[in-house]
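In the block that follows, a single chain appears as structure tokens, in the form predicted alone.
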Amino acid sequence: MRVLVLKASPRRDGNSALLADAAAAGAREAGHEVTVRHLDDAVEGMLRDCRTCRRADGSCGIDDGYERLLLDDLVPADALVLATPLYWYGMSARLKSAVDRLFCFMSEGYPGSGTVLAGLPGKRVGVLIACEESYRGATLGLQAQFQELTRYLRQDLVGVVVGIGNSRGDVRLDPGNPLGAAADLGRRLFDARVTDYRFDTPRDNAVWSSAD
């Protein structure tokens, strides 16, 4: 399976990057094809008003590498791993811009919107957050945002790993072993059980199938 790991921190050797590398290693260990990208290399502009900056042919008028990243890496991927530091109790600005700009390419005005709309659902998604605070509530708002984003796009949020650290490499010292958890998340991207029951969802009483 194809896995895209997106590093959303401007600090390329920071704690969220270490978490991303661990998840990528886990996914490769499981036999998957893994691509790692830095959002800094592709996303330079923020979302604007498409009515004023979309070109006559319907293409996006923001001239950076976002469209290539979206069409060449993100849409074809079977799973996404999003790694971000916690900035002001939310995701990094670069990752927020990447999410916001999906709108331009999902819109009818974009000539390739059919490809984008068909390629976004069904993906398995893992989230990695580097956070200075050990207070559990610090990342809950961001986790909830990822939950709603994946539900809106009909994707499965497989898991969230939070590593505590601020200075470069701090997550290595986190006694909760977030690097190990990130690697495990990468290994289990396509095996982890994801459920989101409604009252009328057909289901067995047994959560896990028996060994035999």
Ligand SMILES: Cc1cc2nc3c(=O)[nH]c(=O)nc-3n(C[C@H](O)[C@H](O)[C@H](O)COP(=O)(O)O)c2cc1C
Given for the second form:
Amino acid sequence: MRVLVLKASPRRDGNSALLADAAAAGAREAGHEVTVRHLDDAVEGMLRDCRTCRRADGSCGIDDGYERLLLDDLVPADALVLATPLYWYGMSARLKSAVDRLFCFMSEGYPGSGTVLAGLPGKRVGVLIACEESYRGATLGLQAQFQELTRYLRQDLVGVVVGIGNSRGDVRLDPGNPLGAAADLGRRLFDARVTDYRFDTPRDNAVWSSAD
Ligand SMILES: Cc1cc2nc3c(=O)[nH]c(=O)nc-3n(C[C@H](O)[C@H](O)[C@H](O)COP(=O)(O)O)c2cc1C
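Switch over from the form predicted alone to the form predicted together with the named molecule, please.
What follows is the whole complex; the chain from before opens it.
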């Protein structure tokens, strides 16, 4: 399966990048084809008013690498791993811009919107967050945002790993072993059980069998 790992911190050798590398290694170990991209290389502009910004042929008027990233790497991927630092209790602005700008490419005005709309659903998504504060509430809002984003896009949020660290590489010393957890998330991207029951969903009483 194809896995796209997106690094969303401006610090290329920072904590979320370490988590991303660990998840990528885990996914490779499980036999998947992994592509790692740094959002700084692709996303320069923020979303503008599409009506006035769009070119005459309907394509996005922001001249950076986002469209190539979207069409060549993101749409074809079977799973996404999003690695972000926690900034003001949210995702990095670069990642938020990447999410916002999906709007332009999903709208009817964009000539390739059919490909984008068909390619977004069904992906497995893993989230990696590096942050200074270990207080659980610090990442709650962001985790909820990813849950809603993936629900809206009909994707499966497979797991979230939070690594505590501040200075470069700090996350390696987190006794909770987030690098191990990120590797495990990468390894199990397509095997991890994701359920979302309603009261009448047919199911067995036992969740696991000995085969699991
Ligand atoms: C602009 C900015 C905002 C931040 N906001 C928070 C925050 O709200 N909560 C927190 O725990 N850490 C916060 N931090 C600390 C980073 O999340 C932390 O240093 C993280 O390890 C950085 O990841 P990186 O090395 O991948 O960039 C912030 C850092 C910056 C630069």
